[in-house]
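Just one chain is shown here, as structure tokens, and it is the form predicted alone.
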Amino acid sequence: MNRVSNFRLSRNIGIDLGTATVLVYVQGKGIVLEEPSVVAIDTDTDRILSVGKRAQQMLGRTPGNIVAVRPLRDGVISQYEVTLKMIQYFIEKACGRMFFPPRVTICIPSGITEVEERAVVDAAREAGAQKTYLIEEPMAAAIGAGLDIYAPNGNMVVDIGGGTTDIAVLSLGGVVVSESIKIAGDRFDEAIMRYVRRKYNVLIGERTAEGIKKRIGAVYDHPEEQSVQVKGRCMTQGLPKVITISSKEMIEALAEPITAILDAICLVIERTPPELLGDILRNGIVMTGGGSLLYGFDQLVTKVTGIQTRVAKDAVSCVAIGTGKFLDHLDMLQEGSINLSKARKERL
């Protein structure tokens, strides 16, 4: 009897399966886990050594037989077996041992293919999910940001994650117009690495670039210029070198990926029906995801589009919160549904 009491019967859980970070929302508890989407593997035995934060610490620092990998690239599964083990690890860590398998809701990029959808569903099922439901990231982001997506007016959401930027116009509980591009936080890091190599002739790693982005990343003039010291390897001498980079330089470094995102936002606006465009002019654009936290991004979008733009409160967690809120409505969904917005349109 005591052994049985150590098990929870079951819990519905929502997973923001991000390219850079995984967040897990447990029904009735909220977000209980936030860890990097990184897995460390022993290549000699194919054994998984660690997952999440411990694995991230190994990036770029492992011996020859150990590799730290990110099994999700550009918002989709690139290494199926590794992703399966990672999902399994996060489910068990967030919920403990359960008597019945949990029902799981997972968010996906809006531009995902049916094959990629099925890969996510199969991975979750093999990881221990009783049933799996998929929700498009901009839909989850809008719910998490507190927008009324079921109202008969338009809302526009720009979710900038690690692997993809998802832009969508929502109305009456569905996606009216959307665009998903594989340019987001990871591309920001790559752009910073290229800039430092080109301008200073210094090589830096992904984690260093990510640290620069988080500390002084900017896409708009900062009233008080900030700077950070960066350690890397001089490409000429092959020796360690310390340089100083400013927030103003970040505007130049990030110009290419930011321009691509702005172009995608403008494309969605151009394809939006006039009636909904009037709603968006009134309601504004809401930005979510870690990429939206770059200094001045909302100001830049406002300047380019002429539409007032704001960053949602707790932008990083919006998708996970929205995914979690859908857990209260799983009983009303058609069994086997793998796309919540499509399922709602069918019921309407």
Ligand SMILES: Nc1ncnc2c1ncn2[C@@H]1O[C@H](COP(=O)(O)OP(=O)(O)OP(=O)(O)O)[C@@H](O)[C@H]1O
Contents of the next structure:
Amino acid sequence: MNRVSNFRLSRNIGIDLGTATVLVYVQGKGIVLEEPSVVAIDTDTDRILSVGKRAQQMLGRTPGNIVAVRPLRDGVISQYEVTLKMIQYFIEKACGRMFFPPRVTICIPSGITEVEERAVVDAAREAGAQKTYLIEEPMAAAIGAGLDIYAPNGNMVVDIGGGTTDIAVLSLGGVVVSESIKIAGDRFDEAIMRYVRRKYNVLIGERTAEGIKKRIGAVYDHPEEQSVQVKGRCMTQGLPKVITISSKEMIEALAEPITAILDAICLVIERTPPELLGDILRNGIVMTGGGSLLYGFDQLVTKVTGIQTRVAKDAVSCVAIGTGKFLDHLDMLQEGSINLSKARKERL
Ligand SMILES: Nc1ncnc2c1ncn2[C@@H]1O[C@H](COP(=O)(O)OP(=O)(O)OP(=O)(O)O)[C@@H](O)[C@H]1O
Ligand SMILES: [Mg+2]
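Moving on from the form predicted alone, please list the structure of the form predicted in complex with the named molecule.
So here's everything in the complex, that chain up top.
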């Protein structure tokens, strides 16, 4: 009996198809998989060599005939076939081989075009999904952060991922105002690489830059300044060089992409109807996604907007958790419902 019900439950899965990380949520079980969205391909044979964690270790370290790619850079499917294989691999790894193909809900950035939406749905279908539903990232993030998005009450969510920052004001189960910009974690890494090159004349790779960001990345003054040693290549001598970089320098290095995100947040606030703005002033802004973990991001947003801001608990898994909770409502929706807001409009 138990096995039968488990079997049934596991037919609905939610995928947070992130540019940096893919998380898979199986109904009744929770998050069962969290791996980098990286695929290693043998270019001689076009064969996929590995996906996820193992492929990530190859990034920037591959011999001529192997490339390790991130097929979802910038939040959209830039390499369709590779994305398809990646989805297939993750579905199989998360669920094993299933007798009934699963119903799959996939989380997409809110700025995605219809053509890109179609590509996601097609990829999921080809990867073995029986039915595919799409949910917008800020909506999933808000549900995952525990906000009551169905109430007649405005909530504002800022999800800063690897490829995109999605900002949305939600009320009555719908997105009222939103903005999606392609400035997020990847741009932070690039900004750090540029800063180190300009200031120290040292070249560092993307993964090193990401490592620095995760350890001492900051957008606001740290009460105790932190620093890390970084190994790179001196651009004049071409030899390895070790430099020490501090959290204070991070604020300077990250200024450009952070300002762009703050501008986008302010733009959404300006476009928010006054009643909902009143609600948001009361409820505060909630930040989710890996990028929101930079030290002091919530304090900076509070300072710039005058609205109390907090980083959600489980900021990185919020979207997957929200996508998972959404699975409980699939029976009420039509396949391909592009987002909860439209789906609700159809029902009302
Ligand atoms: N502690 C941390 N401090 C700063 N940045 C972090 C931290 N942990 C993770 N990140 C960054 O967060 C980003 C990944 O976040 P997340 O998993 O939310 O993105 P994603 O969902 O894959 O991307 P997207 O939503 O744009 O498709 C990466 O750029 C990663 O470097
Ligand atoms: Mg995301």
